[in-house]
Structure formats: structure tokens, C-alpha cells
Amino acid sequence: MPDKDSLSRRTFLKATGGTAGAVAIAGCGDSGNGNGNGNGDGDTPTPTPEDEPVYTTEAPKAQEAWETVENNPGPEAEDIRTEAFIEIEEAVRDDMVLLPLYHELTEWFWYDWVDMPKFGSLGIHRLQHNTTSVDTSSDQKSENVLVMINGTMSTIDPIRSDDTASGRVIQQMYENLVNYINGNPEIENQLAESIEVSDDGLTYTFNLKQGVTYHEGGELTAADVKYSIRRLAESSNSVRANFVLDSGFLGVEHETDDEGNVVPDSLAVEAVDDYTLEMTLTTPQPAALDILAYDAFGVMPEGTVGDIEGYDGEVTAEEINNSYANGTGPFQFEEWSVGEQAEVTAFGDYHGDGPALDGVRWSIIEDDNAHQTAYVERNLDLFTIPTSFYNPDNVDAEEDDQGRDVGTYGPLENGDTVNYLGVPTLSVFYVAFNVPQVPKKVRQSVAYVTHHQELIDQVFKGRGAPAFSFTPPGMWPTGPDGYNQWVDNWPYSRNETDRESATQALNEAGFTADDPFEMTLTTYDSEVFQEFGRLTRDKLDGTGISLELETAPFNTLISRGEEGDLEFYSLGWIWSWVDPAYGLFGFEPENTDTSIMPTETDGYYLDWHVGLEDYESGDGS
């Protein structure tokens, strides 16, 4: 769940375009392939090694696939979805565009003085610290503070948001008429008092809490929820205005003007009274309310900012991107500096239970000797271990009724044992690829010599489980059963370093020992990437692929990706509602040009679409 700051639109592709657009053409040409066998090998001619490498693509398959979820949302309609999921999985695989690592095992630390809510599935950026509270009778702990780590925030305006650790803060100052209360997959209302749904599934009556106020003063109104919804969908500062208006998503109901853009004020959802508002669907969508439940959905006041049609504002789009939120929330806004700390202070008129803090304060922590300094001299209360640090000998825990590992950890480095919870999460962490910059012989070659439970067991020092999909085993469309079929299917020498294969599949591009492929794996900050990096850079050595390593800060990565300035990446995505199409959608080729984002697309960073359009025509057949 990466963010986007406003952004300078790439540069790399449009300078580039005319080459990898060629490339896509001749790939298309030779290997499009059209035999229906859902894999892009089968036809592939081997140039010779002066030829250009063949750029096969099953971007059009992928393509199809998203549109076939699209144009079939009903609950009626779900055996269509759940093979077009299993299509875009396919054509992920078989391009090898993205090569799924492990699903994490997400595991969180505190000190005894700390008494909080266990997290569900969903994840700690789902948490809200209302009920959280720290004894400062505590010799070690003076203050009504919950000091926590998290990582490089983006923003705090929720419809620019779309990174946990943005999510993690914003979720203590906005709500949403209904949440995943800590992370359970369970929808639970939380600004609603009550939902209706009309027979035939498309319109949604919220019946409002009443009494609910905001932090500047003022209570909760319908309009306000409008207002909220009518940004996401309209403001150009919005990162997911889909979530509104495309189907597949919620779908509601809207006008368009003749360049497709919303028109202003179209949406269907209207404020009945002060109390009462309804929003119609295009088309049922039986996971409409967990996408409700998503950060950006956050309501605040009816014009707060004036970015649509309608609204002078009361503060700028900038102050609420980085120094202003006005919510319902438990905590409201006290400071952010960037790369540093965040803090929210209680908020006295909270309409739920609490807080029982007096406030929640992150500091923002990247390197991993910084840390452990911090939690091992007590600055932090609630943390996670780096992976360098961490010793899986010293959980002492028991799975609970949710599957979640209970228990202690320790000695740490100070010689204390700490809480400990370990949750699987509905998570897949990854490296991918900008499809036009790096031949896909190589990107499946990387997929060789990959071993992933080598991986789990020496780089991540088992947290996770080995991934062969995008999509968790968890979440599978077909069950266990077709998942486990899946990764039996797995045609990249499963949990095996395969030099031979890759090696083969390189010199069919023309690459050698002595004339590789020349390519950098971009990491955040992060010692397990990087290691992943130098494991997967000597076991292509001598293979046809020179690898380069580097690192840069979270938010540099992500803007590099933005601007297709990131030929092989590192990165991680935590669905927010329990949904394969949350999560698959990132993968319409289309959806990935990254030369509108982050505004117009915001899939992964794949360029997955060049050459798409020779397709579509006809000519790529």
C-alpha cells in the first residue's frame, strides 16, 4: 500500500517510449501467442544472440482478465471472477512480471507496562489505540504516551493515502462509517448506527450516529459523509478515486463528461437529512461495505478543503496533506516532521470508549541498528525486531482461536523479555519489475534460481510462508485445494536454485556469462531485501545477468516508481478488505502506465501496457 506526494510526471518512458513500444511489437509478433495455453513460451523463437531479445507478453490476457471482473460484479456472477482472478495470476506468472516472496508473519513487541488490543489479520495499521493504555506507575515509564516505531508516513490526508504507515495514523484521527474494528475481518459499524441495503443490492442507506463531533467542533452530518466520498471520487489530489467510481469496486452510480472525467456533483449519493445518507451502485457489490472500511473513506466536515467543484475550503490541500486533520476520531492531529516523528494528543469528546492515552506518539525509524537502539534502551513501548536482530529461539508463544501466536520474547539485547504476538497477516511481499526495461528471459530467469523456503529459512529467519502467488493461500479463489494445485504447477524449478534453467532461458535472449544483462535491484531500506539481493546477485553470476544493488529511502522508491525510474524493486502489499480484487487490480496493464501516476493510474510499477494498444488493434496477434 505505497502513497504518492504530488509528483513529477516520468520522464524515462516518454523519452524512451519509441524503443520499448518496438520491442513490445516484435514481442507481440513472434509470441503474442494466442495458443490458449495461458503460458507465453510455447511459440517463443530463439533469436540468435545478435538478434533484440522477444518480448512475449500475457499483458492482454491480463487485461481481459481485469475487465471480465469488472463487467461481472454481482454476487451471481462469482465463478466468472474467481477464473479471471486465476487468469491475472497466470499472467503474472507466466510474464513473471512480479515474483511473489513470502506472506508475512507480522509480529509486534511491548513492554509489560503497555496493555492494548490484539490485532487481527488485517493487520496493526488497523488498529485504533482508544482502549490502549500504559501504566505509568511504571518505573520506566513516565508518561501517558503509547511511543511506537512505524515507517516513512506520506501524508494524513486520507483520500491521498494508501500506505500502512500513513494508514497507521490516520486511522486515530478519521473514521469511516464502517471499519474492521483492530484488524478483525469482521465489518463492524463505526460512524453508522445502522445499514439498510435494498432488495435489489444496490442502494445502501447509512442511518447515522448522532451526537458525534469533530475535533474542531461541530458534529457529524450526512452532508459531511458526502462531502468525504465526493473528494475521494473528484479531487485531483485523490489516489483512489476508482475506489468510488469504478466497478469492481464500488461502482456508485455517476456522469461522465466527454473525456470520461466525473462530473462534479453527479455521484449517487445524497444526504437524506442530517442523519441519513444514501448511495446507489451501478451494479451490486457484495464487498461494498469492506471497501467502506477503507482509510481513504475517512469523513471529516462538509468543505474543509476546497479541491472540488463547490468549495472555497477552510484550509489548503496542502496543510491537509502534512499539518491539519480535523476527524471523529479518538486522537487528533499535534505534529508530523517528516522522516522523524508523527504524535496525536487525546481527544476529550470522543463519542466511543476512551482514550485512555493522552496520546500516541511514532517515531519513524528506517535503519535497523537505529532500531534496536530504540527499543533495546526502552524508547519504545510497541515495536517490531528487524530481522538482523531477531531470534526466532526466544518466542515462547501459543496459537490462540485466531491462529495468532501469543506468548513472550526474549532475553533482548537489555536482558528483557517482551510481549509477543504473531499474526498471519493478508500480506504478499515482492520484487518486480519494469516490464519494458528488463527482457522477460531474465525476469524468469530470476524466478529460477530463486529458492523461496531458502529464503524463509536463512534470509527471514522463518517469518512468512513461501509465496508462489499474489494472492494469500488464505484468500485463494478456489480453496486450499486449487491453491496447493497452483503451487505444484509452479514452472520456475520450485524451492530449487536452477542456474541451468536460467542460464538456458538467457542465452535464448542472447545474454552470457560474458555479455550479460545488465540490471540494479532497488530495496528500501532493509537488510533482508538486501540480502535477498546479494543471495540472488551471486547465484546469477556467471549466468547471462549482471545485478547491481542499491538502496533508497521508502518515499524515494516509491517516487522512482511512480516514474518508471525502477528497473527491478522491492516492495509489499497488505489487502485491506478481504477481496482478491483488492490487490489483483494493481495488475491491469492499463492501470500500470507509470507515466500518468499517480493520479490516473495506480497499479503497480510494471508498464505492464506497453504494446497493449498493437494488440487491441489487431497488429500484436
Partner chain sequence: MSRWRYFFKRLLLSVPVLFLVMTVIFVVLRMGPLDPVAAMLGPGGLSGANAEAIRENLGLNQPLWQQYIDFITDLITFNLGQSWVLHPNRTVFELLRAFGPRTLWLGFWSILLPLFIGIPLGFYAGMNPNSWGDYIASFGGIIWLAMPNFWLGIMLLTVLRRTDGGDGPLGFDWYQFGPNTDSLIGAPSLDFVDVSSWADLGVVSLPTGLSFEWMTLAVAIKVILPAAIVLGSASMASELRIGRTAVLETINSNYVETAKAKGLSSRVIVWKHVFRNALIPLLPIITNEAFLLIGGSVIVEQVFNINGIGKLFFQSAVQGDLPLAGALIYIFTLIIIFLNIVQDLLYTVLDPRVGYDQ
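Moving from the form predicted alone, what structure would you give for the form predicted together with its partner chain?
This part shows the chain on its own.
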């Protein structure tokens, strides 16, 4: 067992200080009782003698590492943070509180008449189609409009967007100060000409581009940017106010009233003159620009909607949500017929290059057979292929310098060979445990029998990358070499079904085939996780774990997780910007306390904080 890094209780308390310790203890009292599932194994923590470090939990290490990240925000402290990120990953792996399964690979296919920039790991929804073109001289293509597939969209209002389907459309119409151009994980200026950061890392000064026009006329000014950020923070329609206000996100300085709501117009965002904007944060945030690239920060003219104090609004909140958009992007809003399609048309006065297309149209298609029909009919120019119709032998691709697979795919059912791009995205899908309810040896045994590659081949026909860390390889803090080393050190029989080690670990903990540990895996309605569940149940049969499977609708899964009512569950995490902290924050053991979730904690449903108190997880008593 890798236990050399374990900290003793004394060291931990010294490191975190009194307050943190008190929170952990108070939280634990609540969640140890009541929320269990009846098997009772984890509900009575017993103290660990210091001379048995083999059972010591890694939670204190994770807690300390997270605090190191929080206390060292500046750019000069990057190495310290990098080390702490790796320590969190190690703690997660060694305690096996969460088993990463795969990183998603997104694959897009397009017909020869389309010419477009290749997008990066942040996904196609970050790709602005201003330089994309279609060859209308081809006999299959009569209009200069790019037709794509999309899922059900919920809104075209930036501050209400929290799904990629909406984000794809919003991205063509609205622009941010900075953005990930073409989905590449490097921030570039979009509406900002230049950015200055004060020495203390708290004040950002944005110099805006001049001569940027809106679709409905009028020029972009700093007051518009301020208005758009205020709307995001203050409007009751905003679903991402926390991105502006909360520490851990931007944490812009502001005042709150007695009820904890932000006081209107108290944000420290000031329009110094028409083209200069100043923003002050409460603590330095290394990922500040990455956060500003999020869709929700799309800029619209001051006073467009009256859903914050001080503005009457030119359009209603309903119109900006359903049928009106006025941004600075290369395309302007044309039509959104709900559940059917959305269309944007070229904006002639665009401040950047292009657009080369007359428009972009998204057909909203969700069924696999309808989807296959649409692209075989050549009615989609740029599309995905549902796994049931996908044949891995049809791919002829090579890896480029960005780790993307570039090549061709074919033949399709109609005989055509199309272009292919496979991009590993910044995502991870995983199964995780409620720590007090599942002994450590049991958690580790599940890792021993998990064969990542086999799962991916069986479920996705190989379309996905095995995950051995929470942080995707594309943003691993110590780069590709560091990541490879990490994978080599994976302690749980990588890509192998190691029933022997699992049985041995379980026997040590007192579980045998005759007297197994019983637990339930709750997955949401996902073929991958159900297949994982079936495989794992069969592999564990006879080792000392008896696994039950159940599914729950996504929403039920979330609310049960927040109640601490999940022993073993499946979920995923997708990064909206490139910052390991924006995924690892959920492992801070004190932040995994489900008894005060979701109001005071927002980590993963692990109850790992119980481990902060000398909890002995391995004896299975």
C-alpha cells in the first residue's frame, strides 16, 4: 500500500489551523448518521493507532494540498501549485475515493466541400465559423450555408447558457473580452486589444478594440462590457452569477446586503473611458482570463435588457432568451424554431476576418437513426457519427502535433469518404465512493479489477481515452512526460482484470466470497456506466464484494448524492477552462461534506472529510 506520504493527525491539525478542524468535526457528526444505506460498515469510525499507518487515510494530505493551492495564488507560485495538484491526485488515487474511467474523445466528420479550421481540446462549440467556407460549386451543395447538428438548445441569452448546444450558437453571435480561439486551450484577445494586470494580481485593465460594431448598429464601449458583467452577476435570470462573485471563480469585489445578495452596481468593474475597463478581484485568480472566456461573459450593448437595476431595457428578458440577439460576432441571429432548428446569418460589418459563409444552420436532431439518415442524405456538412453506426476500421488518421487524430473516414453508407478529426476533450468520467460507507480495501479492489481499455473497446468501439487521473492528460500540471510517468506508476494493475489482488485485499479486510461486502452502484442512464457496472459486478463475483446495480435519473442521482445517499456512483466533469484547480477543488475533503451540501460545500459526494478525523477505513469492522 502506498502510504509513505500519509500525514499524522498532529501534522495535519497544525497545518490547517483551528477553524478548519472545527468545521470538519462539526460536519462529520451530521453525516455519519442517518444517510447510510443500512449495511452499517462505515458509520462507526474508530480511531487509528499511530503505529498502523497502513490504514491511515490520505484525506489530510489532500486537505493540506488544496490549502496550499488556495494560499499560493500568484503566477510566481505556479510550481508550488503544480506540486499540490499532483498531491491531490495521489491522495485520490491512494485512497481510491474516485476511480477515473475515461476521457471523452470527440470526433467530427465533414464532407469535402467544407473548409474549416481544426478545433482544439475545448471543443467545437468554441469554434467561430468566420473563416469556415463551403464550396458551392460542388454539385451537392447549393447554398453557402454551413449545416450542422445540434442538441436541444435552452437559450440564446449568454447569462442563461449552461449547455454546449446553446453555447455553440451563442459563440457565433456574441464575443468576450478574451476567448479560446478555435477551441485551442490558449487564451487570446477577442474584444480586448491589450490587458494589463497590476503587480498584486488584483486589478485587470482591459483596453478594448476600437471600431467594433454591433449587429443592430452602434459601437462597442467599456460601459457595455460593464453592463454585461453586471447582468451576469446581478440578474435573477443569470445561472452563472457565481462565476463573477464567488472566490474560486473570478471573485470580483462587491458588496452584499443582509440577505447575502449582491448590492446592485457595487461590482468593482469600472468603465474608465469608452475603451478602458478596470476590474478588481478580492484575491488573485490565476485563471481569471480563462473564466472570462466562458460563454456567459458575452458582451451586449448597455441597457439591452432591463433585468438589473438602473435599466428599463429595450427588449424583454423573454425576447433575449428566445428571439433576439445583438452581439459583435461574425453572425447575427436569424431564426430559432424551438426543437427544430436554429439559424444565424453573416454579419457584414464584422470587426475580424470574414465571415466567408452566408450563414450557419443547426438541425436539432437527437435520435441516432434520424441523425444517420441526415448525414447519409448529405444534409449535414459537419457532423458526428453515433457509436452504433461507427466502424473503427473506417478511420484512417494520424496524430498531429496537438495530439489530435486527423485523417479520413469512410466509406459511409452512401459510399462517400469524409474528413475526420478526433480531439481528446478536457473531460473525465468516473465512478466514486462515499468514503465512510465503503472500506478502503473494497474501493481499491474495484480499481484492481477495472480494465479501462476493455471497457472503452466494448462500449465505445475504442472511441475514448482510458483515464488514470482526474485531470485530463491535456492539462496535466507537469506536462506529457509527467503524465506518462503517472500512468506508469498506476498501482492497481493497469488495463488488467486483477481478481487475485482484489481478493487478497478483500480477505485482508475480512471479506470473503462467503461473507462478501455488499454495496450498490448507482448510475444515471448511461450505457457506459451500465456496462461498467455489469462487467464489474461479474468480475467481483466471488472475490468478496457483492455488487448490486441500480440506475437513477440524473437529477435524482444529484439530489441523492447531495444527501450522502450514494455508496458508489457514476458522474463526469467537463472543464470549461484550462485550470486543474477547476476540477480538483471538489476533492478538498472539507468540501465533500454532504451534510451541508449544496449550500456550504460543492465538492464531489465523497464525505472524505470523515477521514480527516483519524477514521480507520480499512478494517471492515
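Quantities reported herein were computed from a predicted structural model and do not represent experimental measurements. Only the largest set of C-alpha atoms that superpose within 1.5 Å between the two forms is called the rigid core. Positions refer to the first chain, counted from 1.
With the core held fixed, the Cα of Asp295 is displaced between the two forms by less than 2 Å.
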